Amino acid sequence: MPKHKIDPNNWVKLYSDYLFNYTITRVSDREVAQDLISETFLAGLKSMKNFKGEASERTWLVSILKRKIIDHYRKINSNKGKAEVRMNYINDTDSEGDWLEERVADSNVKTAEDTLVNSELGGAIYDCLAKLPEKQADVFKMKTILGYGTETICNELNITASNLWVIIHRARTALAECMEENWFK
């Protein structure tokens, strides 16, 4: 039994409007907002025993809701890599207006031309990287090509996070200019 008394019977009456206004500004979809609030109340019910009373009920519910919103966006973004199907409306005289389903080309299927273009592009990028100051090139490679985390790079190169982002910005700007001159002519 929790030390602090919470009353889930009043959550909808007391907090639903506040939670809805909080959520709708973050997801911009009424139904999704309502679903997230329902999930929040359910999660609150399941974890009532963990409520320590260090914050108000509303603050506790908002913290649960924040995690639900983050999970919502993670779920959306994890679906981006899946095959995409587009529906196009064809309005010509023969078909009298039909919906046509088109499968978008699979980005994993490479032609010989794609491979050639990619290797040429890669070569141009590495040529431009070679023209950067050494520290900019190292930071860019570590962050963008090797996928190192900010903390790892900062520790390795003994720089601050804000310095890292300045270096990344300068490297990207210089690379963009170099690519403009050497690749996109």
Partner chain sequence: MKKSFLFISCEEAKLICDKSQYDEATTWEIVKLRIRLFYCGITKTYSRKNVKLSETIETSKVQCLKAEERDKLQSTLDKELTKQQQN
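One more: the block was the form predicted alone; return the form predicted in complex with the partner chain.
For this one, just the chain is written down, with no partner chains and no other molecules.
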């Protein structure tokens, strides 16, 4: 009997943020990341029958996503992709002379190691967030990760400010404990 079951109806709710964080650390573009996740879900739907249930649903989706990310880089590094990049420079006559500067390596570019650590840490945060009640996780994400203002969240979720701070307090306490247990130890 398979250890894990598959239910695409819950994919967005359960895994979209985790997959998004995984992707954005690798492609650095919100829209591309969303497209890749969408493609992953659709590919997952098509190959559902191949899911053996040995790995978790999330691990299986990540393995599809990894291939999608590789395909994405393969595509933009193809000859057509390179030609498109060259075209952009040729057309950009106003900023002639700037191109050398644009090609200089960005000192802020993260190393592969940094990206990996951030991605793993992000994964650990999402693992802990998944253990919180849905509302707590949502409020925490809106306030802490998306950086929304207190008033915006209160209006959006129809809660009072004091209610919001109670939710934030519970979420932070549970998260700190979970991270202590699973990441810092």
